[in-house]
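A lone chain, given as structure tokens: the form predicted alone.
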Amino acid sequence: MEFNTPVTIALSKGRIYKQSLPLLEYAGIVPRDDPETSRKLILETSQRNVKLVIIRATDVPTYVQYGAADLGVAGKDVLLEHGGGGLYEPLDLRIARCRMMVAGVPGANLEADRLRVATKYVRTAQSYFAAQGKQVEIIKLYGSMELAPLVGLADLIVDLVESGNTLKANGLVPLQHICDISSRLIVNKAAWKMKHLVVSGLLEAFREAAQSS
């Protein structure tokens, strides 16, 4: 497709970036540098008017919301925490799939009067337990979630689970399924109106690529 209008796409390093590459290539976009080896945060591509910005996964919705990027690829987990304001989420790309789960030690008491739950997904955890009518104390952590129940910091954790091997290695088990997670294409609301031709063209190309994968 033709890119006569400048377009900036926000991506994060790692799994999402790697699994986005075939979708970008389907649309005729090939980055000229590898973010894993390059120190550049703005990558030129095979399309003169298309640039990629490489940022932290949790920042992708913010860059798109405020127009620093026209489009982005973000996990549904990140979007749930962000709240989705100021952007559209028109397409499930069906990449980087996993599950948001409640986990803990085998036989953990899920009906205790006041559970302590460790997670970095505070908004998601609060919404989930509130919908069940349960009072919980949320303890925000940024990593090593599996440690919390083992040292008595929390009764349960809420975290992403792909294979379950990390839980198993630490003596934990998945207890409740909150939602399925995959990465979504997100679009800035102003870009959707002002750059509609190119944005809608990219959307269709990504949709075709996702459906064929």
Contents of the next structure:
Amino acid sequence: MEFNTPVTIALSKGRIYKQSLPLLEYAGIVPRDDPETSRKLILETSQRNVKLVIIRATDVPTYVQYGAADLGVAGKDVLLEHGGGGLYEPLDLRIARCRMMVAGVPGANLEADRLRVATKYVRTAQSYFAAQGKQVEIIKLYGSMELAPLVGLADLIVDLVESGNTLKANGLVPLQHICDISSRLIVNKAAWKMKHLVVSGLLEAFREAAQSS
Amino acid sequence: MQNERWLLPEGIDEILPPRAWELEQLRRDLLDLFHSWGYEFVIPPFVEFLESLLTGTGGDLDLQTFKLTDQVSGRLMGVRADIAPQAARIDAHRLREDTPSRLCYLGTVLHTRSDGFAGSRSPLQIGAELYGHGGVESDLEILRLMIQTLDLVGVRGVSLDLGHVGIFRSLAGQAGLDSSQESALFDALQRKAVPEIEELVAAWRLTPEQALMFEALAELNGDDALAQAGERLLAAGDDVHQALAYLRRVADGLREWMPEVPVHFDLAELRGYHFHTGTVFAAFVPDIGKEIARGGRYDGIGRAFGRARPATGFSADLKILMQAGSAGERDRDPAPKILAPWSEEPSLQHRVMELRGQGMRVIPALPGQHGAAREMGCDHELRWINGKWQLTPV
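Given the form predicted alone above, produce the structure of the same protein in the form predicted together with its partner chain.
So here's everything in the complex, that chain up top.
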């Protein structure tokens, strides 16, 4: 496809970047640098008009919402926390898949009053327990959630589970499935309208690539 | 932390020289424009009783409105978050005309949370509303006025986004969605979250025909959306096809009046859904991530005030317009700034008044003051030369 207008795509390092590469390549976009070795935050690509910005996963919706990037790839977990306002999320890329789970020590009492729940995903946890009619205390943590039930900081945790190995290594078990998570293509509203040809072309290419993989 | 008493609340800003004066010039020019189109200027109050402020506007505006208690009546008052409903109240209750009425307004509104690009919670809202006509022609008049407003402000490269809230509303009615289902689907549509829409329609066991139409809605956008819509929404009721026909007529009108403005259709764009009843539109420019002006049709809002009238209008934040446009920077031929010496001499006073009368700015140097003409930003000085007070360049 042709890129007759400049387009900026926001990605986060690691799993999402790696699994986005085949999709980008399908659309004819190959980065000129590797973010794992380069310290550059803006990557040039084989397409003169296409740039990639490499940022933290939780910042991707913010960059796209404010138009600092036209498109981005963000996990549904991040979008649920962000709220998704001001963005379009038209396509499930089916990459970086995992599950949002409630976990705890085996046999944890899920019916106790005012459970303390440690999580990075405050909004998701709150709305999940609220939908069940349960009032819980949320403890916001930034990482290593698995530790919280072991040291008595929380009764349960809400976290992403991929293989379950981290839980197992710490003597925890998944208890309830909240939702499936995968990465979405997100698009800035103004870019959708002002650069419609390029955006819809990319959307179509990613759709095909996601379906064939 | 050192003294932070100078800090303003988040999202509350002030405008300093020379921007403030540029903004004032722009304000005058825009009101002159509206005046020349026959739009009467109204100045609604900054606070009102909450019930009249929020009538018929839905929950979004309620959340955006700061509330306070009136100590005189004990009733709840709101600081306006949008002037358009106030203008509708004025049209319905105060003016009571049967002829179409055209109103324009400009004033600060206050939002509890910023939804804006720059994070402002105190936009300077400017807008124009047309009451008493329920057809394509009045929508077109408002659209043309919006485009001319943007042109006057010096905004270049505008493109229009056009939609119709009646399409989704009719489809939801036809599918028999309850209000919580409607709002869940509305939320997903706003984000064009096709995967979520598929999940929702599958969970509600809609007929395949209806499910396909909701999914189509998220995809019906672009230049050719209207052309495709007839086919993809074929199974929809008459209301939907009337709405599509209405949009086509608006688009034809735009092409005729303003062929240079690109028009983008988006049938899932439902901004102001709880408030609007027909066409909705917005103006976008390159490099700004959100719309810079917006509007649409909102028939029947006056019902609660005793008189339902068709209504359409647009509004924008003048501060954002000034950022987006070049008008603020254009050379407005600034009047010379002149420093006059301090003297009670009548001939000097006379000369100063004469120069001010000619539109020049004259500042008297105060006795013992700090700084001379250059430091005061003056480009001329008044000097007594050859028996006359004469202007000399600094």
